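Okay, so here's just one chain, in structure tokens, the form predicted on its own.
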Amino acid sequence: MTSLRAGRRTNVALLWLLLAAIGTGMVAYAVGTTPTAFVIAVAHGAAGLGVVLLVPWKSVVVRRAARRASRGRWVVGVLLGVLAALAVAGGTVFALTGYRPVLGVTALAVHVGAGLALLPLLSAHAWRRRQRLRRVDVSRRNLLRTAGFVVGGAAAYGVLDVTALALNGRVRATGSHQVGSGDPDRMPVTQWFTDGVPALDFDTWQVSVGGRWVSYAELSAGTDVVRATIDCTGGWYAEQEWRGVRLERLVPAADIRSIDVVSATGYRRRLPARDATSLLLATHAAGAPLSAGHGGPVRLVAPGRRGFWWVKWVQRVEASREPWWLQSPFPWQ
């Protein structure tokens, strides 16, 4: 009976740690400002490494359950273990080696992909093996034990973070590694849900702003300069000096709640009108015209936001009366 209670406590602790790791990982994609991003990154790392600390106890539970489990449940259990191991290993390798794609795939992509694949399997497994919450699950002893794993995970994350700093130099609070600061040609070319860089004609490019057309020549003559860091959810960041025209010069903020910025691909993000003073329609980075791969002729620069807010190939800017938060927090388009 004691061993059964121990197994239950291990499973409950493991479930909560995995849900915490997945939840904080998803939130981390949307947050790019400090200190919030740092707190989320630490919580994510602590939860993930807390799972590793539970492995010795979980291995005992697995061996005991394997003797009586059906083949179907055994296969699901093994798959859950493999995906969890891939998620932890991918995150650890990325932290230690930085942004280094192998055949176009990064360790962070493995980490995220395994985590997303883990979620439906974990949900189904937890539902099939669901148990009622008992008073003992929230006892002082169990809470202290769970807190111990969280603290242990946080300590392990601290060691990993210091090691990553020694190996790769400065890492942002979001966990992204520096690639191409001051040199746009070295920045990775990344796309969200597109078939690649569209065919573009810089000479004839126009942006519709509030119902009027603004040519690329007009925007490229802009003298507004913003020094900002693009922090891509792919795991890299770069600080550049961006030049173009501030949105406040083109879109009056009075009487509107938000601003829609739309790409030539149909991709769009909605931002609060109050941000018009800091948002930039950029045509240049580090003194050179933006390449098509990096969003040229015109891309949005949104300081303090993750890279998927920095809309590439901007074709329309529209005033909106809808609240800016009434949209998907992730770039599903």
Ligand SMILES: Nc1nc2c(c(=O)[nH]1)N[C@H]1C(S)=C(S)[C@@H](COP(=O)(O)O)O[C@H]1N2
Second form
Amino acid sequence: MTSLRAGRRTNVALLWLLLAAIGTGMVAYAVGTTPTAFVIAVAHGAAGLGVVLLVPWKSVVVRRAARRASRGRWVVGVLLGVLAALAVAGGTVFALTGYRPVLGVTALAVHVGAGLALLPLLSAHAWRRRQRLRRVDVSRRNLLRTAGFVVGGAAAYGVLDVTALALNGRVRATGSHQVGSGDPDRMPVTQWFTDGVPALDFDTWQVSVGGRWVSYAELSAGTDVVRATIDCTGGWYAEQEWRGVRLERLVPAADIRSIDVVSATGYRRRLPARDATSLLLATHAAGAPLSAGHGGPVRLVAPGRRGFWWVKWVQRVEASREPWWLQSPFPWQ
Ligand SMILES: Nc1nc2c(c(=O)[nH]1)N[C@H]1C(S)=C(S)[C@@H](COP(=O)(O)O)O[C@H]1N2
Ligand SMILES: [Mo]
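Next block, the form predicted together with this ligand, ref. the form predicted on its own:
Entire complex below, previous chain first.
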């Protein structure tokens, strides 16, 4: 019986670690500022690598269960194992080798894809095999044991992080690798769901800001300069000197709750009104006009926010009475 109980303990610990890894992974994409991003990255790495440390115990459980498993369960089990392995391998390879797409796919994309695919399968697997929560599951000894794997995972993550730093130089706390700082032409052109780069005429381009048409000429004559880092959830970041007009000069702050920024492609983000002081409608990066790929004629610069907030090809900016969080957390457009 002791080995059965050990199996149960392993399963419970593994479930918590996997859910923690997936949860922190999702939260990581919503965070753009460094102290918070660092804490989340460590928690994510600790949970994920803690899973690896549990493999010797889980393999005993699996070997025992495989003998009496139905074919369906066996397939689900193998799939779960493969996805978990892909998630860990993808994350590790990405940390060590950086942003290097192979046929358009990065190790980070494999990591995220496998992690997201894991969630429904894992939930179904755990639900089918659910058991009543027992006192021992939340006993001090058991929680300490799980915490031990988290500490071990954190130590492994520390080693991975230091190795990544030695191999790649600067890595941001979000886990993103530096590509093209000070040299916008080297930055990757990134779209969530590629709707293609629109060819817009810079000379005649106008942006509707709070109902008023502002010409490209007026915006590109702006002298507000912001040094800020664009940090794509795809795993790269770049620091540039952006130039244009600060949004607060154009949108009166009177009783608005949020600001809608809409692209010529239909892509849009809604930002909290308190951001108005830091937002920039940029026409230039590193002294040169923005290329079409990087959002020219006009793009939004949103310091401290992940790249998906930096709306390209801005066509319309509007004050809104809706709260900013009334939108999909990530753009699915
Ligand atoms: N209109 C529009 N703006 C967009 C996107 C998009 O798909 N469409 N992608 C966002 C994402 S995910 C990132 S990381 C940055 C990338 O900017 P870049 O292509 O100039 O590097 O633009 C953001 N702005
Ligand atoms: Mo992105």
